[in-house]
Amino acid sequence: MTSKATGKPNTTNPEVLAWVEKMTALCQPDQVHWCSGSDEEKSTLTAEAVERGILIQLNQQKLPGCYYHRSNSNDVARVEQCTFVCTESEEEAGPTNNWMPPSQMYAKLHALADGSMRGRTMYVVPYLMGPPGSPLSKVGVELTDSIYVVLSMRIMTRMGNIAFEHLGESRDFNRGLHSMLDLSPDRRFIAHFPQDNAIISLGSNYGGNVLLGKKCLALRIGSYLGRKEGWFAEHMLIVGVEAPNGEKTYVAAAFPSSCGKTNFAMMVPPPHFNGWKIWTLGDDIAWMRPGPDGMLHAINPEAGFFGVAPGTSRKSNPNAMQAIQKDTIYTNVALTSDLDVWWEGKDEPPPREALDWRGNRWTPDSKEKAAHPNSRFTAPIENNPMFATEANDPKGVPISAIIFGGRRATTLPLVYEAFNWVHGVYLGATMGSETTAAAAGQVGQVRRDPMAMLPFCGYNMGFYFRHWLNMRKRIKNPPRIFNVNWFRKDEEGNFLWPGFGENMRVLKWVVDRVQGRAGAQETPLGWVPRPQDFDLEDMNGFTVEDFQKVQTINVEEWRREVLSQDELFMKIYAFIPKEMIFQRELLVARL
């Protein structure tokens, strides 16, 4: 069945029209539908998706406006081995990216896309990344044969006519082509052409590979454009921290996956912090540009959350749970008999019987998990009760602090502050996380993930560090840079820090540091809070001694840490800025 929806071009932009015509001739769809982003269009496409079995309508009493999607079981996550950066020279892509020359990749993918949409509808999806009218915003146009993609892009971006209004007659837009083909992993490619501002994604229908505004444009292409144009595209959350007197401080933070990024972005302060509020501007991506006031100004280019469901609960993230109660698409979670959803770690006990993420009968005795570990929710960001309305400000918000953090059982203290910008870049560049059982490789092995950008940087990682260092000259009042580690353990394997809402105590010290209110002590690593600088009141038995334990700096552990940093440095040694080598030598000298 092909789409009943029809539509004429809703733009007169000659570049857009010519490119869509060219791709239509290549893919040969039965129909072309130009998406407007209207509510009527959403209703029509949703009804069709339900009729075709692509979506299942959930219990509208419990979850109004919510739908369920089950993806192909071979297509449930991002695929690094199928993800390419295609630049003219291999050096530009760098040793941490898969590379192929653009001409070779275009030839390969155009051959696969030839006739790929016969019997299908091509949807023209114009979308705006960032607030309308913002100099930081970018326009993309995604051509797709997936209704799931259209409806998800409607949540994740400002989709429809609003994007063409922002674009006008400009040629500056991202050209994105997506076709599911037959979902065969052998013909799965996510290829980025940074020099052409173009993306081609074939053979997948999983969000991270096919919602082209997300990791593809916002980070891989965005980071390349940021270097060229003098701004940052970063894998960072953005929060506004409001003190009881109304003072607001904006903080950006980068954590690798499984390090509590979404929970931190939607943190609820414990009762002790009466009157403090955490406002969420974004949980995943920040675009940051120097502003006329000399500060780094940030926008969240997205309009939705694409979050991991397992482990999300009213205890771990009450704001996320509220955000996904309406107008949400759930993918690869479990489906209950009353058309509700369930996953491991949800507040309710397991259902007596359900359909698992593959559509098979599941009971609590089943050996398999009910929800896929990477099952997702796609929800409008404005559903969050603590959504910060300044996320729609075209000027962005001024960032006072940047926080880096990974998952480390030893070595790294709870929090410390970099001595200066260059030292802060070094902290971000050497950031790492220990592998958990869910990740490939030996458990407890440190995997370096600079700035949490290793899978998402659209060019050479050595050039990326150089860009961070060069940007210091453009930012008169740079944010202070901090490092955190919520996951330090004692000899018995127990966490030394309670985490979750108590992370507000660390955030308060960060805010007080940038506002000039809190002291610190100099150490070989950087500035660390003394017990008198840090709020330890009402911590249910967590003592000054416990705090000193979680802040301990063990010189022997740090000597091993410095040696283990070589792994990444050696991989990109030919391109690494000398400042990074000097910072390492300074650290060795201080130790």
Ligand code: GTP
Contents of the next structure:
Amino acid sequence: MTSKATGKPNTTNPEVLAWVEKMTALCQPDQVHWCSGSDEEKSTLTAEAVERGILIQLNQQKLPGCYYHRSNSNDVARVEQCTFVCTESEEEAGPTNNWMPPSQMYAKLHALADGSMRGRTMYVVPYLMGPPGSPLSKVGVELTDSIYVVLSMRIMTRMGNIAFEHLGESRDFNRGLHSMLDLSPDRRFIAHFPQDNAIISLGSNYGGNVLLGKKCLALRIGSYLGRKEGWFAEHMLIVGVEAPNGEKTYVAAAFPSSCGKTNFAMMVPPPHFNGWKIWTLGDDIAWMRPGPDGMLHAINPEAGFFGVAPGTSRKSNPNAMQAIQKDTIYTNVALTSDLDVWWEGKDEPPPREALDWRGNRWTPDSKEKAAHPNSRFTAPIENNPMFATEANDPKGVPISAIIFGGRRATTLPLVYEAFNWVHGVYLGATMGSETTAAAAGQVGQVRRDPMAMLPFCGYNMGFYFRHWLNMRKRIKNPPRIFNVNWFRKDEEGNFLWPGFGENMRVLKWVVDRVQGRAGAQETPLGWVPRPQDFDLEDMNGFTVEDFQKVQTINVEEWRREVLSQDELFMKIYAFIPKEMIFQRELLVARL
Ligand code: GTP
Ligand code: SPV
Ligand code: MN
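Could I have the structure of this protein in the form predicted in complex with this ligand, to go alongside the form predicted alone above?
What follows is the whole complex; the chain from before opens it.
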């Protein structure tokens, strides 16, 4: 059966046309709308979303162009148990991914998608990941029955005609199908078919599950392609650090979900760092490939922020606060009576009364949180006053340092540097972090999250470590590798490190190491800054003793740490590169 009406395609690409026709026949939408990405289209779709109650228009005096969205209360985070990597063999997906044979998954999901868009419009959303004209960029086409997805993709990616122009007549594009169905959690699947460069996402309307350019294409499919084609797709922010004399150093950093990437990427250095500037290239994803100069070059495939709202304030992240004053979609935060937004940790005191993220009446006496802990803002990256225009450079930027970091209350010091690339890969591979609200499930459990990629690696994690090791041969001047932890606590549960803007002190040491200016001391873990190597000036009562406390390496804790690393190593034992085992043995010997 064909659909009742179809809009006019804005491409002549035969492969795209044939695939859209096939999916139209499957999903049977009432209408097909080919998205151009124009301003006019945005206004029309926004008006329709408001009329249908999908978006609420916020106070346009305070927040011009901003809208509010509530997702279904059972659908507020990524769902790892519903996320599948469907490679031909189970071994390719590896022990850390849910797996099903592609044919079986296609059959199951096509049955669910059959007729799923009756009475709805199917939007054809072409999008470009990365700067136009870059050899690192990739095109995706997402078919969706969600206006919220269309308007969000318009912010998060370069959406519309521009993508079809980049694609031309090529067959090389990601095929993404998304239908909300009835948002029932037991018909929720986020399935990846890396060998077909295809994704099917059903039964959800939450960010990471449905904005298919982001985690699905840019990381799961991207990592699979990266291994095949000799590049990296990583869960990393990218910043440019400008010194007072104009020197620029580019740094990429991988922290797990809700562990500080957006905050670090938009950092404002404390007044003490007069003349230092942090420019933002990306806050979540980096695609990196060796360049002709022998360095690793990075682009941010995205064009927007999908950032955690709670904790965001003018004090913690002034650039983010400025970026979300206009043209922003807020999801699952609290709504005040004057159509403003509020969340825990915002500058303003709690409103006397508001509607919480579920739409229920909320007062400061309520036991529940007003905003969901994983509530988010979706804002154009160019709204950021410190947006680095070289993010639009097709060549990408040369990366001098890679930082790994998790959320750890104990054991892990504030910062240390790996001895070399292989050791650095081991630091990334053994990263642990406490789970957060970004994924459904228990919060606060330490689990291994290698390179912050556990939920995002689209193939066998052991092969992924091998890829990291192999890439060393293709990068003449590899970045130096560091490990950080902003989240160490004292016995009373207070953070030992002030974090946020003060992280500039750590970043400065990293940059100075890379530029050959800073000293360090060898320890069993790696190179660490001595107090004289690290800028502790003007720190408002934070003393050398406090620094030594946050840098403490406790051998007993580290013996336990090495044991708990085995939890992951055992799981993927059959695939783990020997180098990782050797690094483990060397660490044990040094301890
Ligand atoms: P995803 O978008 O899920 O990938 O998260 P992210 O890595 O971008 O994390 P984000 O910067 O949004 O921070 C998540 C939470 O960590 C927020 O509640 C922040 O307030 C908090 N946070 C960020 N940086 C720091 C820090 O340096 N110290 C402390 N204590 N908390 C921080
Ligand atoms: C994350 O969970 O790492 C995010 C949010 O950046 S989501 O897009 O939902 O994956
Ligand atoms: Mn993320």
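Since the structure is predicted, the reported quantities are computational estimates derived from the model, not experimental observations. Positions refer to the first chain, counted from 1. We call the rigid core the largest set of C-alpha positions that still match within 1.5 Å between the two forms.
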* To do: Could you tell me whether the Cα atom of residue 546 shifts by at least 2 Å between these two forms after core superposition?
  => yes
* **Exceeds or equals 2 Å, Cα of residue 309 between these two forms, core fit** => no
* Is_shifted residue 409 between these two forms (CA, 2 Å cut-off, rigid core) -> yes
